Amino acid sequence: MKSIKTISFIGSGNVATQLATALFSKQFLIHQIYSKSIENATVLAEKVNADATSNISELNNKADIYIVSVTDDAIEQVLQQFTHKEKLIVHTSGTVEMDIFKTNGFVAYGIFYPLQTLSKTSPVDFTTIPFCIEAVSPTVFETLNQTAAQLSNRVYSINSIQRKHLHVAAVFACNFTNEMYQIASKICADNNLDFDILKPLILETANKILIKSPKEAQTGPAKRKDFKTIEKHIKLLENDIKTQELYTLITQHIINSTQN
């Protein structure tokens, strides 16, 4: 298999505007964007230089590799629509199994994804972003390693099982701790605090699992078994039945995990 340089999107969203600039920045050819919404695909195509249509039978087979960069509910129904089943194509998703693409027909076919939280306007460093790539054969996936390799230094090979538990893995590393931001915050506000008190804590207890162990870096009342503080904090909460049962259930799990 020839080497990628000419590349479509089937979406446009923050990781398709992501993906596409960076590798437009590697000099790749963004041929064509497709979104449902025709503002959004042009948004896209102007930055860089390619064509924008919201109108699937218009992507051509010009292209050496198509990108499905849209929502988990919607890639079934982009690859239906989809026609050119002879090119090479992969999507983005943390969850969707590859198969997919053999139950919709394609030949040639894998996965692109990126573990990391992206958005249309905050900079990205692709460098130092994994990716994660399967492809269904080893041809393919040396074409999508060396594609990847272009824009990071950490690339891996995953099968579709691994990358399901990689995803609810990262759910809890970040969405579920930024939700214990959130929580946090509030308990800030309804007590006339200012939530950058704790942004130092929060740094440092990030910077320390580069170093140690999740397990060896925990701290705090739960590993310490120390109830008293444990139950001044349940009280704290008794106004707030749902926090106070997060904070219940979570330092049971602490302890538990201590005595592992």
Given for the second form:
Protein chains: 2
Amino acid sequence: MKSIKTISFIGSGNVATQLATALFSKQFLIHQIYSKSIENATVLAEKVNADATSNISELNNKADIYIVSVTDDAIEQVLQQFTHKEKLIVHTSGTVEMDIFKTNGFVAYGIFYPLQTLSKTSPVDFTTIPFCIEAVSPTVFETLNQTAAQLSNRVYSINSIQRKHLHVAAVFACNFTNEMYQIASKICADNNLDFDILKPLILETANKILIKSPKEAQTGPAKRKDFKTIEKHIKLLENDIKTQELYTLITQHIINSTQN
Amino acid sequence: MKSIKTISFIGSGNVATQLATALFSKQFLIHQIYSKSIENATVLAEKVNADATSNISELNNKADIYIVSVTDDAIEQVLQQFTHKEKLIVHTSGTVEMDIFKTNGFVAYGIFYPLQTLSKTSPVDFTTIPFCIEAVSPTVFETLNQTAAQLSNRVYSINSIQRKHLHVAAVFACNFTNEMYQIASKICADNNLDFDILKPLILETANKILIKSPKEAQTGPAKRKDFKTIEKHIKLLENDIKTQELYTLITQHIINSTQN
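The form predicted on its own done, now the form predicted together with another copy of the chain:
Everything in the complex follows now, all chains and molecules, and the chain you saw is the first one.
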């Protein structure tokens, strides 16, 4: 299989935007951008010198690869509508199985999943972002591997089952972690405290796991089984039942996971 | 009040160890270290050129300040036993009220609370660690402020009520965040995945909140209300009911906190 030069995107969300921009900066040609919203397609297309369309049948067969980067629920539908079944195609989802391509009539396909929290606007350094690759054949794998290696020095071979679990793990490590920050930030706001006070702690907590396992790194009242403090905290949260419930459950989880 | 030169520690745990070591490196004299375990007292005393004792009545009155750094539950007892009621004394707890000194007969007291996750062994750069200071009087406040300023360029005036809430916020931002890492790490181990894959994501998630609020920074299935993915994840966690329950509750919390 020849190496990738020309790329079209199906989707123009956070992942598509960051990926297209990064690939464009590495001298790939971005050919067409499809989105059901022509406005969104156009915003991205202008950034990467591509053509925009909101009509999937206008996607031509001139790209070497088609990167599907739409919400998980929408993947099936765009695969049904996309008619160039002979072309190399991948999606960037952490959860959708690779077999979805086969059941929609494709023959050359794979997964091209950048494991990172991507927003449309924040600039991203892809160099250290892990790419999780899976492919229908060794030839396709090698092509995807080469493409990912142009962006990142961390390319992993991850099968569909592993990828699903990895995605759950990523939800804990990223989205749920961010919700802990959100709760901390709200407690600060409610008590006239500058959230900045907590930022060194947040950074240190993240940096610690580069050298220690999370289990070794754990500190605090739950780890110490300091039930007096835990009870005080639960009482302090009595005006926010949902957060209080979370406090109790995570505390219990820490007690269970650090006792072995 | 004269500025601090000589310091004795009541306690030899993580916070005492890091604080004594940092103060020692800033040319403070560390005079005595008390711990109920003479082994622990000795380990720290040897690091900071101090005397060790496991008998609290052996603490003499030659220090300018006594830093109480024992578990919250033990503070009351050591304060009862410590007889030099006229001396300047502080504790380093995030939760125990300052009034505990008054009820135990002290006159010059305050709080000297470094807001960080401290282990005995990992080296710590105190420069960016926030110190939360509270004091019985403006004079004591100024003394504590000057001492903290030798270690850190982030010294905050935080009253006892604020400090309690700040401590709960810190538990979410640090201990609970670390538990999210722990869960992610366990999911990786269970599925033959290298936890290293998630580390760039963890760092990016922490670094993001330096420039965005946690609410703005949030991504993922709960934020997108992608219930199909959420259900898949819940099913994947069916062998670990406690973690599954956490997943559901935090997802619901994100949906509530991002919808406004």
